[in-house]
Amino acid sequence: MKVTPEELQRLARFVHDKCGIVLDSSKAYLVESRLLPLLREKNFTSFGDLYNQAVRNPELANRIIDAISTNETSFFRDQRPFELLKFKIFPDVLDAISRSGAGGKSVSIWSAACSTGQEVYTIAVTLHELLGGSITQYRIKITGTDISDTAIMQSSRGLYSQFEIGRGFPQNLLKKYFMPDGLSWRVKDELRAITFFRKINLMEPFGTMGKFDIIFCRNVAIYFSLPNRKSLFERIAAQLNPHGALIIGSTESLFGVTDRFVRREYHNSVFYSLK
């Protein structure tokens, strides 16, 4: 079944209204093969139809929600930010931590956007890797956000299958940090016990979060208008300690979109921090 341009019209407007991802006309094939499975388990007859109801269902447009925004995702993705935040930004922000006279070693990390949680765990692992025994002497959070509820429900239960698992998940680790759970990989309770998750909508206020001393949001940004990409970015640097740092995706640029931030390199890796 075909989407039609008019169907196509409304659920972008839809959509960009519910959580600021753009589709234009070139997105129809990603609509109807997102969309289609939903239309066929409700028997609508058309996306016309699908439409009409998700504007009077609310659990309806959430499902429409949850399959467009679903990202691809994979453990260890691109693997330089996670050598940036081992090498250069963690060690930076506990240096700025111990001179800042604050007392204490926490840290928060954020994921925004994080999908079925791959790149929470990433960087539980990273900082595993790098602390080794002696991360119990520090307080850690690693927040994961993201607007769907079937994302967060995965992410919360760090249930991976072999699939998932093989997309980047380096085998010499694996049983180190995950458990055979049938067919399936169960993230240990080390990991689970820094990583925390819970719905949010980015275009939504999330002040409330509170400061965050590295904050990841990657390849999220791409899919919004330059408006909501500016809203989006000048608020997280609201939600950034003064010596935190941003991590952005490879692709992406805050270049033309906020001056809250200044462009850092380390062994030809970007990141961002305050002005």
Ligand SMILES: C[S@@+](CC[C@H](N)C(=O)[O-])C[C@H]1O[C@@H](n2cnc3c(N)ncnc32)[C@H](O)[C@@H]1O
Contents of the next structure:
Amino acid sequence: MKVTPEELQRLARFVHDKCGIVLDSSKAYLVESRLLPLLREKNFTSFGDLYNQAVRNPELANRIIDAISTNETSFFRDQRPFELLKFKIFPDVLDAISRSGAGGKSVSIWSAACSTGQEVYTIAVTLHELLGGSITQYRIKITGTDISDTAIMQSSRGLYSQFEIGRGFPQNLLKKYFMPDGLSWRVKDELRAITFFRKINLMEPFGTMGKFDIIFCRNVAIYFSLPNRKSLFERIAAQLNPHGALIIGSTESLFGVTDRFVRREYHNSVFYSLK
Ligand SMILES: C[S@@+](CC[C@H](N)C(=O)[O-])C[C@H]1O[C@@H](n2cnc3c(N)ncnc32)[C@H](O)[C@@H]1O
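Would you generate the structure of this protein in the form predicted in complex with the ligand, following the form predicted alone above?
Expanding to the full complex; the earlier chain stays at the top.
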């Protein structure tokens, strides 16, 4: 079944208003392939029918956002941000916190748009590997958020297939941080103890999120319009502690988006701090 230009326009406006994702007229194929299973499941006869129901049915609207958003992720995706975290950002943040004398040894990290949780657990493993047994001396909290209910559910469950594990998780660390569960792998309690998940739409005010020392916001803003990207990173700036660091995707840049941040480099890896 094909989506008509009018249906595409209405669905694109709907998706944009709900979550900021931009679907232009070249995305007809994406809309068809991702929404057709939902259309069939619900016995709708056209994409217009799906739209008409979704505007008055929040659960259906969520299903549309879930289907349209790209959840692509993997453990240790792009490697470098985690080296950066381990050798530069985390030590710098600890220094700044101990110099300020405030906050004791609390470190707050946010993975915004964490998809199915691999980024969050990668951060947790990286810090465990860095600190070893002394990790218990710190109050580390890694919060993963995403707009997708199913992604947040999988993240909280912490259960990954062999295929998901095979995409980036180091074999030599597997049994240290995961235990077998049937044909899958379940994260161990030491990772669970420092990881938290909740649903957050990055297009909406952050409300009670609090402040963070380190924020990862990777591979989501690329789907947003420039004004929405600007608004997002300016609101993220407000959530970052003065000594904090922001890591964005390896193909992303804040140039021309906002001047609230200073671009910094460490061994060819890029991160941002507040101006
Ligand atoms: C490509 S994944 C990126 C995952 C991870 N950060 C990484 O780099 O591997 C993009 C994620 O952004 C989420 N997303 C899209 N729009 C969003 C919004 N408005 N608020 C929060 N999350 C959103 C999607 O559900 C998806 O899980």
